Ligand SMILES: Cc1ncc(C[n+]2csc(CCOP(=O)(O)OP(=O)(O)O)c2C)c(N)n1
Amino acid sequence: MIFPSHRDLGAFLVRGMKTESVFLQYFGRRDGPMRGRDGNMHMGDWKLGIGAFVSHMADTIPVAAGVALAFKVRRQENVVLCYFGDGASSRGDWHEGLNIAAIMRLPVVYLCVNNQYAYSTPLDKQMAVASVAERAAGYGMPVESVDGNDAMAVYSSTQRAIARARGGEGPSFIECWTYRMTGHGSHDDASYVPDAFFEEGKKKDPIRRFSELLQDSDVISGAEAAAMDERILVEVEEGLRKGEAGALPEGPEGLLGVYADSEESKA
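Stick to the form predicted alone and return the structure of that chain only.
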């Protein structure tokens, strides 16, 4: 299972969610993952192993621990990956979730996408320690800090953590240092962020770096990379078209699945 945050669209796509489904969600359409009853990135798909995200940034940390506990009780080899930002680590449920995961040695990997700003609050105004990993280490679990803009560094660290979880060694914590290259949202001009921060982020663009690595390693050619970019653009445009064309839910459909005794929940 994965529990992505609101900026982890790549995780949704890797798990099998279609581009069309993402746009149906954005437009609140009936055939979207949440059937038009929530917006933006507040979505999930249990069949794809994706837990839904809501705006309270640390709320999925204890939920991820609960799902990992279910895997442990059932003696399944499944592992939970839970994503969040640096700001989530300043909430109480973050600490409670990590604590129970560590005490019970649960098979969960906590992935902190540290973009160094919780909305407009820089890291040094959030905590007295130098990193979120230092906070996590206090709960007695292995921690790693990696360059979050280096795809292979993140992959390698995650694979080590998953192996530990499957081996019964309990949770791990990975801090991925990265950059938020815009404001918190479209309403935010990010005027509080120094220009040097954005300049440094541009130099470490993860997509460009990974593409160059693949080409330098003769995994793909420049022409193949360009063709891939073109295919992605076509897929996005097609998904956008289908999302806009999708039907809106009818009024009574808004109540389906909301209450435990509803017909949808019985099905």
Contents of the next structure:
Amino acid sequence: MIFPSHRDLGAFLVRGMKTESVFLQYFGRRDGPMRGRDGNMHMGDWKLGIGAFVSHMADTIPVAAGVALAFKVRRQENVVLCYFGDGASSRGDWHEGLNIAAIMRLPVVYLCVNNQYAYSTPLDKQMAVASVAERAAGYGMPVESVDGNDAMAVYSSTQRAIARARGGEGPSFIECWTYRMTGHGSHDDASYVPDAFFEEGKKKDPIRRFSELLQDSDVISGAEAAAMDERILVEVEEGLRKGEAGALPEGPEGLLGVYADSEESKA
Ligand SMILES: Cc1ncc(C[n+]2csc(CCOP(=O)(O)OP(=O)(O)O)c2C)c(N)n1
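Show the form predicted together with the ligand, please, because up to now only the form predicted alone has appeared in this conversation.
Below is the whole assembly, all chains and molecules, this chain first.
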């Protein structure tokens, strides 16, 4: 089960969410994953094993521990993979969640997307230690720091952490160092970020690097990579069209599932 956050669109897609569902969600349409009742990125799909987050901050950290506890009590082999940003690690619920997961040796992998800014706050202005991993290590779990722009490094580290969780060794923490290549959102011109940061990030572009790796190791050819880019563009255009064409929820539908006694929760 995964609990992605607002920078983890790739995780939603890999887990099986359709591109068109993402657009339906962004446009607040009734056929989107949250049926037009929640913010653009606040989406999940229980059937796909994707938990929705309440805020961008650390609220899913203890929830992930709770789901992992359920897996453990039921003796299921499942593992929870929980994503968050560096800024989330400055919130109280982050610390409480990691602590309980460590004490109870729960099968959860905490994955920090450390893009070195929390909104406009650089790392050294939100923590007196040099990394989020140092915070996690203090709760007594194995930590790994990886180049978050190296797909294979992230994959290997995650596989090791999942194996530990399945083997009953409890939670792990992975810090993926990366770059946020824009402002926090479209309203933010990122004028507080030095140019050198973006230049460094550009050199380490994870998509280009992974594509080159696949081509250099003869997994795909240059022509196949180009065809894949084309296919993705078509899929995005189609998703956008379907998203825009979707119907909005009718007034009363907006309340379905919101309260415990609503029709949807009874069903
Ligand atoms: C409870 C709550 N507090 C504040 C916000 C506003 N907010 C959204 S994202 C964010 C910063 C997140 O920082 P980080 O976890 O580092 O992720 P980033 O967006 O930098 O990748 C803040 C303060 C919020 N959405 N919810």
